[in-house]
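Take a look at this single chain in structure tokens; it is the form predicted on its own.
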Amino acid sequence: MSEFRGYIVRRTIYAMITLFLTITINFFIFRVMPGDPVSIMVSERILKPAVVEEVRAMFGLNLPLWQQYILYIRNLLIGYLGYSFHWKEPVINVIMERMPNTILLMGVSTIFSVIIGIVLGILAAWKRGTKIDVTILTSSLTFYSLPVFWIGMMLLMLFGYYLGMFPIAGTMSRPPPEGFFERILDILHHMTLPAITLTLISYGEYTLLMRGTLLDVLTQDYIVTARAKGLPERRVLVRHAMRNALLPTVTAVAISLGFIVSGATLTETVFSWNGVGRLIYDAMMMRDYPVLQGAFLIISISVILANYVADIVYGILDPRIRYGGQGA
């Protein structure tokens, strides 16, 4: 147990040092952008330069980088993550209003990618080199390998614009429908073609990872033991391999998880949703930097938590791990 606790504390340490270094780049690249967030909220050519400094100063852009990165550290100490210079607004309130939309897409997205990749990755690798495993890996690695913006103005054209079976942009009708249960229903109709083009690209990492791991599992010690001993190939492959075999998709799963606040800018974009990837695009093209250094922020920080629970959980499930060293 305390070498347990060890692994812990070495973990813990390693994830807030990466947060710090990862809060410092995010405060440094946004200032070596190219463009000046003033120059797009003000034009020079109407207000007078005092004016202009003014807006600078309002907004803590006049003062020497070094007393903007104390103050940016200090504002993120109290929870303040800035206030937006394009939607003049507080940062979180700006993201939080995106979030929801975003988690909902990404989450559901990632929860059918990970089930279908799982799913399939033991199929193929169950049924290794018959025409069940080629059609897997070439399915997988064909929709794995194309652009999602193509997958999604294609699925957009197909089921939005010629069948018209799907709404072709947005988050919810307008004017939103009545009742509970009417607007529910509403964001899923619109979230449908978003959520199959994500989950299209994505279920063949999946896949791709579960096969490579099963039949690597598949060729140890103890999975030759337990058939020797006459077990039937179903029992060695539910109860002996797929547990292991599972533990490398816990991490990309866990990584995934971390990504779902991220929201996919393409796939946002395309089909004009609401969320936080659409948000990181707007906020790029108008230079807003406090609201794409509080999204790049908690993105970080979700990641890196995730991170953070897959290194225990996966401490948890593999006993080989050493917590005293070698193995951590």
Given for the second form:
Amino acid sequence: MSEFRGYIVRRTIYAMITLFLTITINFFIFRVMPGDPVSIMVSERILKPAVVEEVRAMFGLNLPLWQQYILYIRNLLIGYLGYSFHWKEPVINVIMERMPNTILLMGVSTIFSVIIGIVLGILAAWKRGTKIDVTILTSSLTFYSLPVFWIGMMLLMLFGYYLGMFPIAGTMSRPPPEGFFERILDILHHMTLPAITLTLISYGEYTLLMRGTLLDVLTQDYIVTARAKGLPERRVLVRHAMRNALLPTVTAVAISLGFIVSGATLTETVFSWNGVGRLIYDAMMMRDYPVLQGAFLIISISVILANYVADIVYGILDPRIRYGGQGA
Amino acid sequence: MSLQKLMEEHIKSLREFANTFFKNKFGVIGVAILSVFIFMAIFAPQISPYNPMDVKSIGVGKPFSPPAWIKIFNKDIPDDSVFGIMGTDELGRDIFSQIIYGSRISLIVGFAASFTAVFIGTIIGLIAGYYGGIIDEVLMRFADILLIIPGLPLMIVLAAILGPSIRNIILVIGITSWPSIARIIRSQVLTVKEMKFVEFARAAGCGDNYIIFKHILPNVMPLVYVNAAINIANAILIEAGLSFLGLGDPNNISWGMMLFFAEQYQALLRLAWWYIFPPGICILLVVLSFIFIGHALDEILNPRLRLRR
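Next, give the form predicted together with the partner chain, keeping in mind that what was shown is the form predicted on its own.
The next block holds the full complex; its first chain is the one shown before.
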């Protein structure tokens, strides 16, 4: 058990270091950019030059870089992410307002793509070399190769504009319908097309991963032994192969959960879904660096956290990992 | 060995490789599709019936004209309201010509961006894997951070700062997508490094550079090829995505940019399917051709996979 504790300690230290480096890089990326937001306001003649220095001082932009960095870290420690130039609100409010929409959309489509991906992957590996395998493989590769925004546009044109079955934009009707259940149904109605779009492009990854690892496992000695013992094929597949083959997929799912908060810029753009992905794009166009910096930070933290959880889960599921020294 | 003999050996092994490759169904389909698009890109001025930027005033079509062949299904449409084989866009420009010219951007960006990423990724993977220790630690932490910062948003930020041009799009995709390649190459280097012939080379007094480029690199090259093919596919998809967001080079029409304009000018509301359908299908075919080629290379060059058959 002490090896396992050592493994967890190593992973924790590693995650902390990565987090610190990411925060630092995140700070510097947005300081080396040409034109801070104040100078953009000046060029657009929103502010008089005399006011500019005052605004710079207010945002701490007149300090030397290292002092700005210290200030940034200190603000992060008290949970202050800065103030949005464009939305005129604290950054954390701007992001959190859109976070539920993004988590809902990404969460639902991730669940669907994982389930569909795993089921098709197992089916393809089980029926390897047959027409079923080739069909699953080809369709997975095809959806993977399609631009996500194009699938969205096609679905929107057909089911939104032409057939009128689904709303063409937004996350909710305006004004929102009365009553709790009506409201939930309304959101689900708006969410259907974007969720289908995201599921279609991402299930293939899990299918290919599941099929690949299962085929790898099926050539292992212990499977040959299990078959040689005369166990029925189904039992070999379920009891011996699948348990081991699920490992990489579990890790992949855990890691992808970290990216849920980053949203899907392209899909959110097509469906005018008011989420974090679209926010990042809008903030960039407005040169609203505090919002961008805040969004990148929140996404990075959740990705690091998800990777950390994935490492721990892997350590629990696969004992070889925690005795393997570096554990990478 | 004489130079001529070396060349003969080389050609022979190439021919053997080609023989195996063309026995692979995925490989053949991939190369076939890709050849069509490469032909299109090279001979774009000869094939396209119009200049893709010419508007109605110089004698192209009416804005948003459907393709001429829909008259087969609906004879009531007047002759001047249909145009060409793919119809026209919001300015009455010929969509077919835009599609042909668009293949140039996709292929150039795909190859150049992927070359950048694979080049950086291979060098860093070789160095990190071979030297190990602190060098490995630093390089891999840097790669990890790039993998943690969300890809597309980072590229949006970089593309918006650098400004819209093909060169910048190539740079942005290239410098953000090397980390995953570096990781794959590094882990392969770790395996190859432990092999006997590397040990012998070192014992014989070979320098680090010699060992890396003469002994290790040739053994990771198969992996480099497979990753390059998959990387080109991804680069083409990313270029399309960035252009769709309006971050593409406005002087060079690309498939992603066509879809950007289609959305801006409400092609969806007008149900202008002839405007939306072709760019998407072309992106699909080109990306799929590289994925198929990558899949075929993987099966041929990665002997572990052959056992599965």
